[in-house]
Amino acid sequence: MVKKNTCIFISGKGSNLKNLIKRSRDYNFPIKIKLVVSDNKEALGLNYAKKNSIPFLIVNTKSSNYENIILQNLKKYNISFICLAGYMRIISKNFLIKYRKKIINIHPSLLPKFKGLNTFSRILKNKEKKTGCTVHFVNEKLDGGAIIYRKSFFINREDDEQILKIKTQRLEYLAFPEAIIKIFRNN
């Protein structure tokens, strides 16, 4: 199996990129991470790349031509898949272009319900049943792209934004892996 030479973008923990990396060491999981991206220095995320002797480039993007630094490296390490994990920034149309269909994300909510931030708390606020976690392509529109994968659960009457934002990752760590198996299946 040919694997992509992916990039994973980061901005805070990084357990979807640890997870990430687990996975793709697996023969038949269909991605390769050859870089990591961060908008945040500080980003914990970035101690699994280093563990794991994965390229990584972090990025201010305070600077006008940060999105071209980014393109540049993707292009010297060979990138033909992105995934956003907990990447904070809205990605330029440009961007986009040069990347259609195969940049993914993932979101901790069953979209096209709750786009955006704050998702627990408008989940518990709407008095929602169910929730879960969304893998989608990614598009002009914030957490507007074509679904790709979804995974919920039924929220107890005791789950907090604490309880929902843990049981919402581990149906992540299946879901993301799950959904890039399911984009290079059907290629």
Ligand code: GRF
Contents of the next structure:
Amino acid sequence: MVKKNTCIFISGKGSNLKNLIKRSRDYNFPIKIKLVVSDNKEALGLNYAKKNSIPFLIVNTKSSNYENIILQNLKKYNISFICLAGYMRIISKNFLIKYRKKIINIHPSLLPKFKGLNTFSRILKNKEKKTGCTVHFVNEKLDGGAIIYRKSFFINREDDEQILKIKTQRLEYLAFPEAIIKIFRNN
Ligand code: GRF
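Starting from the form predicted on its own, produce the coordinates for the form predicted together with the named molecule.
Complete assembly follows, chain above in first position.
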């Protein structure tokens, strides 16, 4: 199988990155992780890139052309697919045009519900019965692109924000790889 050259964007812990690195070792998994991009030099997830000898790029988002630097590196590594895994920046329109339908994101709610930040507190406040995670294509609208895959669970009365986060992330480790398989199944 010809694997898609993929870049993972992170900002923090990188547990989804860790999981995708592991899954991408499967012969049949459709992506090969060629590059990791982080907007945060302290991101713990960078350690997974280092440990696995995956090239990484740390960008300084204070500089006005940081997205161009990313784009140059995507070209250098021949990247054709991008996964946002906890990346806390908005991708510009100019960038999106170059990678249309080639960027996916994972979000910790059942989209279209609870777009944006602080999802768990809002989910609890709203007394939702169910929650979960969503993998979707990235477009100009925040958490608004076409949904690829969702996974859900029932919320218990005693679940607090921390527990919701743990339960949601457990599902993310299944949903992200499943979504990637779904995208490339017929390619
Ligand atoms: C995930 O929970 C994801 O839903 C959100 O950011 C978090 C990243 O976690 N977009 P990690 O850095 O992969 O551990």
